[in-house]
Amino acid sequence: MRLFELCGEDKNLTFSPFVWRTKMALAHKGLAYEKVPCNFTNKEAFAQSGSKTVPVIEDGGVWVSDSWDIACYLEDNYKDSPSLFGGDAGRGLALFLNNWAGPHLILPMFHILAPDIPQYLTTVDAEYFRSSREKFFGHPIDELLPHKEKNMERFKKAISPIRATLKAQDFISGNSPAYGDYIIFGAYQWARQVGSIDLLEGEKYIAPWFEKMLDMYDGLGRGAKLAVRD
């Protein structure tokens, strides 16, 4: 199996929140894979998948893209390994969380992280990142900087369901981690690797959970490369 993942100018800096969902899912399943780092503008390596974004896996000639579709593929095709969802009901709830996380976790976080990211990319990738995100935001990403405090306030409000859940139980998924945890973990790991602000400061319930997640699977998350900041 091969996993195609997003990297910065340093190919060891692989920081996509969606790829991290897949990495944790593969570790949960106990599946070995080859890492194939790809830049934002280098998509030829996984063009056969038909996808323009990572994560993408190639498993014995079968191509699967999109983190959710990959999770379902792994669950359905590797049934003898630990379940990512714990059954149909768990899969349904994980799908809800997958859909919730985009607008309510990743997007508010992106408003905070976006200005930090270009410095860790190749020149070509940084230009692509700025131009494509400028179209998304409707203005240069550097214009987000003066609003960082307000964006932090919005982010802190948005994550209240995560905070409340982890106040009541050890993991997002209950007594033990499952795919719902990997969805949330991927976002915080992204911020840990490339962000200049500690998004876990003061988080009484989320921060201890994240520390546990970093140590899972022989420290898979904790051992990840962090961006070297100027």
Contents of the next structure:
Number of protein chains: 2
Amino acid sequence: MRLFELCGEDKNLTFSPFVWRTKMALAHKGLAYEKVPCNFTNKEAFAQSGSKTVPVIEDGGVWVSDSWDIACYLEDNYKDSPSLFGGDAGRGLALFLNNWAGPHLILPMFHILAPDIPQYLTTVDAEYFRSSREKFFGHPIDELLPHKEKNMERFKKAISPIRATLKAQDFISGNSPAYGDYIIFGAYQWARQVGSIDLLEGEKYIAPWFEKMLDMYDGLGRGAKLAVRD
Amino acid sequence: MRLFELCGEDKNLTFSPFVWRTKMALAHKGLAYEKVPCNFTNKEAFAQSGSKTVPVIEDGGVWVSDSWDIACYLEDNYKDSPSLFGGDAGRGLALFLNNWAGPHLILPMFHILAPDIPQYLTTVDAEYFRSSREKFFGHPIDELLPHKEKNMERFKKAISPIRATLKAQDFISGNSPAYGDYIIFGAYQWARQVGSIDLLEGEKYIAPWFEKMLDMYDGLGRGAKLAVRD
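With the form predicted on its own already on screen, would you show the form predicted in complex with a further copy of the same chain?
What follows is the entire complex, opening with the chain shown before.
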């Protein structure tokens, strides 16, 4: 199996929150794979998938893209290894969480992280990142900087269900970690790798959960390369 | 078993979104019960539970309050009837959805519905409702009225994960309805019974799901009394 992932100028700095979902899912399933780091502007390696974004996997000639579709593919094709969803209701509700995470976790987080990112990209990628995200936000990403406090407040409000859930139980998915945990882990890992603000400060319930997640699968998350600020 | 539920001036107008979760859960489990309608300001009937809010159930001398705790009690004590959660991961993620629904579904909905409610309550209840909710909002509930459009916009944004999930699958909980669906059903049923605005207008994916939910269990939801506006 091959996993196509996003990297910075440093090929070992692989920080996409969506790719992290897939990496944790592959580890959960105990599957080995070859990593193929790709820049934002270098999509030829996985062109056959028809996707313009990572994660993409190629599994014996089968191409699958989109982190959710990859999770379902792994669940349905590797039934003998531990389940990512724990049954139909677990899969259904994990999709709800997945659909929540885009606009209500990743997006508020991106308002805080976006200005931190281009410094770690190749010159070509940084230019692409700045112009595509300027189009998305309707203004240059650096204009987010003066609103950091307000954006932080919005983020802290948005994640209240994560906080309340981890106050009541060890993992988002109940007694043991599963795909729901990986969705949220990916976001905080992204922030840990490239962000300049500690989003877990004061998070009595989320921070200890994140530490446990970093240690899973022989420290897969903890061992990840962190961006080195100038 | 007895279910203590909230009613308006009309004892048959029982509209609490939290009680609806429990009613659907009891129907899912196929359990029979006696209904005990209570006003906002009449809590003696279930005082033994130690709770000041409904739903409360009394099951052969065992008192359980809080819709989530009731769901867990039913799941753990009626194992032979259909599961509300579909396993540990399903229960874990249903708690996430439950924690999401309070601040991100019920609360934005309440900003729209609150001014509609007192007209259906007893005089004493209406006074209690107005003064307690004024304390909560920091202003009289009627001051929400001029902001209906903005609050509607906020609500429509908040529910994007419901919309996206029901676009992809038949039920919030996957292929068949379970507790996650009842959490969301309760909110829309509340709006259907006492609200003056159709919150499902234009909802291509949520509206057909809600119709299916209304028909379940011999039309339990569809048969519920609706408020009659003056």
